Amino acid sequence: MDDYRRANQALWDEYTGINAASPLYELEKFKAGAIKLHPLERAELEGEVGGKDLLHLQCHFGMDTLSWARLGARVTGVDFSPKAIALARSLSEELSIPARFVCCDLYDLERHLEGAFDIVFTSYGVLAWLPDLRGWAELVARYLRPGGTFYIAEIHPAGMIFSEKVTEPEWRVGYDYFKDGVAVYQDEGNYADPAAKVENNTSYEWMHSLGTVVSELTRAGLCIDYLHEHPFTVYRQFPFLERREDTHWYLPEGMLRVPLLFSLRAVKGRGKSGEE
């Protein structure tokens, strides 16, 4: 692992007390018997997991993995948070849920983690912290048995390039779609609560276009069966976005919209024909 990886690691060992107190991760509602994926990943994915054995790829500490496993699946996750993955592991006992969590980095899961999976599946603030997607396209490849599907639910990098720094509801261009290279961001609090107290507040992320993300699933050898986008998100990233009873936030009414999530599925080992 390089130093930023851990840098990084530093930060989300950190966060992942902070995320678990606060309001936006509901971990008592969860502990309560609440299912806590969003509206967006339940309605393109639930009806396959049932009987399945999935692969929950940066876990963090586990609330959707365990999710997974209340409607049916045989789960294991992953995480390169040691904090996050002992609370994840916490939570599996203290709930008498079935799970498996692996705690190491993502490109060294081949180190630790034999097998192969009917579902591979990531969400939500996860391509950022990945220096090399190619890499982790033939990591989700690796994981997935012939015919066995790959899904991921992501903030969309077209939405990425607004600043959230306004007060009044404008789009303002504050980032580079085409980044190359590391970006540097230093902040206070977190997103989950932004009056937290952070020492290790300085992240390295990478940008990745739309584009990007496609060609290297491909590459990979897998088989796009729909790429959707969508003009909602699963938190409040602009302070002008607006919840709604689904629980997903949209933008106010009149204002000109641009896709904030997409969503991917992909198969495994299916050719043109579709046939396996």
Ligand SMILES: C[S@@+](CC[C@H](N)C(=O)[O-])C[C@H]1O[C@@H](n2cnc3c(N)ncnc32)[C@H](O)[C@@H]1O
Second form
Amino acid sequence: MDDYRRANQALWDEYTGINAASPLYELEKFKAGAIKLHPLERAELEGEVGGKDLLHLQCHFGMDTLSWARLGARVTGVDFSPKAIALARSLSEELSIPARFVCCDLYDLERHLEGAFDIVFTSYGVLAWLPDLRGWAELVARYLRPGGTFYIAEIHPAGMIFSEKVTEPEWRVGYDYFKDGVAVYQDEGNYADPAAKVENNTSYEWMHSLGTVVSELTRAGLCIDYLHEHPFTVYRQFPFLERREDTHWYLPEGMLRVPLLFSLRAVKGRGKSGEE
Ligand SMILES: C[S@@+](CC[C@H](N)C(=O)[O-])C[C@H]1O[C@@H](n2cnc3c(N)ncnc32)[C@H](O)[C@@H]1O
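I've shown you the form predicted alone. Could you give me the structure of the form predicted together with this ligand?
Following is the full complex, with the preceding chain placed first.
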């Protein structure tokens, strides 16, 4: 494993405990039976998961994975953080929700997991940790059965160019949409608990344009059904966002809107050749 991934893994190991204790994740509500998915992916994917084999890439500590299981899917979650996977497995056992969790780097998955799935799912804050979107898209295609569904709900890269270090509701460009190569950050706190003390706080991240996401999935043999863009998000990405009852975070009234999330559904095997 390279130094980038080792540092990111240490950060995510530390984030696991912070996130599990944070109000954003609402672990106790989940333990009491709640489905901890957001209205967006529930509206767009819930109807498809019953009785299906679902692979969740970058599953963190498994609340979303186990929520899909509560909705009827047979689930497998993958993440490279040993702490996150240990918590995911203990939640599966404690709550008697059948699930399989694999602890490995995404790019090593073929050495740890065989088979194919009806649905590959991934969400919110995943792509920035991946240096190689071509390899990621090929992996998605590799694990889908012919006719299977890929679904991603993710932070919109266009929204990621704006600085979060503002005190007034304003858009100030702070990051390069077309940045090549790795970006190194040393953030204070954590997205679920800004006051948290994080020791392993160096992160290595990659910016991927929306065009790259679409092009790499298409190149890997997926046929895109839709690419939706949304003016709300799932965490307090900017200090001026306001949380509404549906749990999503919105811009204050009157502020010019930019896309904060995108969601994309694609199917394997309806590509250029037309094969199913
Ligand atoms: C923001 S979290 C996923 C968010 C998830 N939707 C949630 O909020 O619970 C990103 C996850 O990606 C995982 N991750 C980052 N790089 C990875 C890699 N190279 N291989 C596998 N997992 C990785 C981290 O451990 C972390 O759990």
